[in-house]
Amino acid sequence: MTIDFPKRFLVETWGCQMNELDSQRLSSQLMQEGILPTSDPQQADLILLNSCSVREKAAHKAYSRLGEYRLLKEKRPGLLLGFCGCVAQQEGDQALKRVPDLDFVIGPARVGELRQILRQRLVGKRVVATGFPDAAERNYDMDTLSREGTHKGMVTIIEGCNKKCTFCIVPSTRGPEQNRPLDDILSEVRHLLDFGFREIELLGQTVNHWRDPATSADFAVLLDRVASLDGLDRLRFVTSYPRDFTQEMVDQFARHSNICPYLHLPVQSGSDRVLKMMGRGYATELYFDLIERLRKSRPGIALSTDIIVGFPGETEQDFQLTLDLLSRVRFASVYAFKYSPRPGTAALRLNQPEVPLEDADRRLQTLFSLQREIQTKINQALVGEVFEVLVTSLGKSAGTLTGRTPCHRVIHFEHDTATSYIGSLIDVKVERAYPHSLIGSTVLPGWPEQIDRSRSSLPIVS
């Protein structure tokens, strides 16, 4: 069976920030073959379902979409369907079987074989390729990635995770870790900085447990490296690890202004006796002394965490533990969900009592309660602070534009829209204060001596 080579493609992606990434390496090598992206699934020849696995009700999704797609197949016979990702990973020859309509399956670890496996697909092979081959074996192909927007480049420097924590299926799903050479990731940065990219967001599952396979650099020296060169206006890494942070990545905060003063940096539980439970390594002490040394680093740092409500064996006295390291960290965010069992993991075969579904719910939104009260304080509190803020897209309203702080706020403002602001460094006043966003005016020039640029901090908020 010969089936037509498509000639538009549209990926769907769920999920991280490593996910997109690999959305944009998909789609970069469609568009090496001659194929169009579009946004309409009516007119995709071609559809990509790039998926996540953290959670039980995502991977249920994946397929209940994929479901939707079919219904779009059975219209369209020529419609070929890749579904992609970590769920892709997990499922291997599973997903074949389940939607028979489905064309090929890609693990994250065969990304760059995309283009090999259409040609497959267009002589007849449905494919699934899964696995993790070696690194050497692992096609980046970097400086043809088709990236969204010229502002922020996302890069890899880390795949895969050696950890154990007994929730996570990432393991399984991304594979051991791999880590590229500290030389390959200076290019694609240099590359990005030439195009003139403003900001560089270095990624991995386990970010700062980077090192460099020839010489066992690591993170440290890797944020020294990139912070360091010319044109960089902003650095960021997302995800990190609390027992991977040495004293000499903290640093790193404090000698170079342009790392942004905004940290990611999971907990998922305050309480020591789910830590051991969970297998994070380590208990609470060890990061509330981080959180302190970071701030006194950078004071001001934003920071964010990941917290899990309803762990098998959580107790209401373990729940109110999470709530006071709320309570004394004051996260500028919080990314908090309950529970989710994954096939494989540990947390499996741990003989805990499964916390009631009532009750998992009930510690969620009493979680989202008091992280809400403590952010609207937070955020009230830049009242009448100055950002250089980056632009990243116009506003809903018209006449308005979006945009990110150093601190990784979400502030939207006036300003004339007739020219394109986004990519720009445009200071902004903050006026009004909400949870979860700010709103702001451009500052005009004459202000700005009341401006110092070279700023690395934030007020304080208790």
Second form
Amino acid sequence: MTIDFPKRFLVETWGCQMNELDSQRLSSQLMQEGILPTSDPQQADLILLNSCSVREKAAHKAYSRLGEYRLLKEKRPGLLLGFCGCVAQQEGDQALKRVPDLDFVIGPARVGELRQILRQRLVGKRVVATGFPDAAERNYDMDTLSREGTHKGMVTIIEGCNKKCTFCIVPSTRGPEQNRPLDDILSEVRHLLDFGFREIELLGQTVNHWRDPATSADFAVLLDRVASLDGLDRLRFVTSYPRDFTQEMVDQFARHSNICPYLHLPVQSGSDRVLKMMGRGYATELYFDLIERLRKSRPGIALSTDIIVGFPGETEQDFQLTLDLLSRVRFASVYAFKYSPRPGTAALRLNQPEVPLEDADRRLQTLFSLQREIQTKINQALVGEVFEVLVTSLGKSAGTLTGRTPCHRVIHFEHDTATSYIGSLIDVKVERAYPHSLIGSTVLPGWPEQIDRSRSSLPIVS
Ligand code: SAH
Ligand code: F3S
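Switch from the form predicted alone, shown above, to the form predicted in complex with S-adenosyl-L-homocysteine and output its structure.
The complete assembly is shown below, putting the previous chain first.
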């Protein structure tokens, strides 16, 4: 059967920001071939599924979505179906066996090869591109990337992960760490700022473990260099590893006002015993001390974290310590998950008793309700404050806009929506607070002329 060159593509994305950026890279390569995006699967003649395998549920979902797309393919045999992301890496050749009409498989480290893989398919070959080539052999294609949205540009600075957290599958799906050179990162950020993005988000599984391959400059140096670039309103980065967060990195929060007063710092558990079994390489004391120094460096910084409940061997007492940690730190938000056993991970061999599902469920709900109380109180204390809000979308109800405060809180407010303000900065006063969002009103009716834009982009260099 001859396969026609596709005209319309659709990329479906699951998982983290790295996957989101990978999907943008996949899309840009297709657009350079003259293939146009569509959000309607019925119109697409090339569908890519970018999968996530961090928890079992997400991995199962990948196969069930593939199953649904196969049904489309039965009706339209010319439809091309590509399997990408972390489950694709994990499965490799197996995926072609399990899903016989799959056209190709691409792991996260080989996203840059999509065009060649597609060409091979058109001459009859079903390629499985997995594994981890050296950074120098990887095709980043950054200058030609089709970035989604109008306000935030994501930039990968380090790929893969060298940590050995016993619950985590990421090191085997994204491979060992590969650092991108400082100059490449700076020129990509410059390019995005020139294009008009106001916010830059630096990405990595352990973003603060980055080092320049040539000079060994560390993440504190990179933050300093990026934050000093002209025209950068907001700088964020995700995900930081507590043990790798040096005082020089902490100091950058005081030095540059355009580094957002927000940090995602996964702790996973409040029990040192569990942290040890998780192989995290730090105890809660290090975490508490780091948070104190961060709050000293940037008073009012909003912190968020990841927590796993029901890790094998976790007792009620261990779980209580996690609740105590939440009460002590008072996070602005918490992402909490039930432990999910992953193939090939060391936690499977710990020889610890499994936590019964009902207990894990109950612990998760207890944690959520405590966090909800904490968040409600924190957010209520913000009523009356004015934030510079970056508009990210139209609001759900007519005549409203939605945006993010510098501390990354979601805020909805009424505004003239006849003009597109998406990607603009607007001063908004908080009127009401909910656990997960704020409601506000604009403070300067004559916006945008009256806003002093220099405020957020000038670094405070001491
Ligand atoms: N450094 C990564 C972490 C990837 S996994 C990052 O960029 O976020 C994201 C979160 O998923 C982890 O912090 C952890 O809390 C959770 N997680 C990872 N493996 C898990 C598992 N097996 N079961 C439950 N949650 C898990
Ligand atoms: Fe996973 Fe730990 Fe790395 S959570 S991504 S192994 S830092």
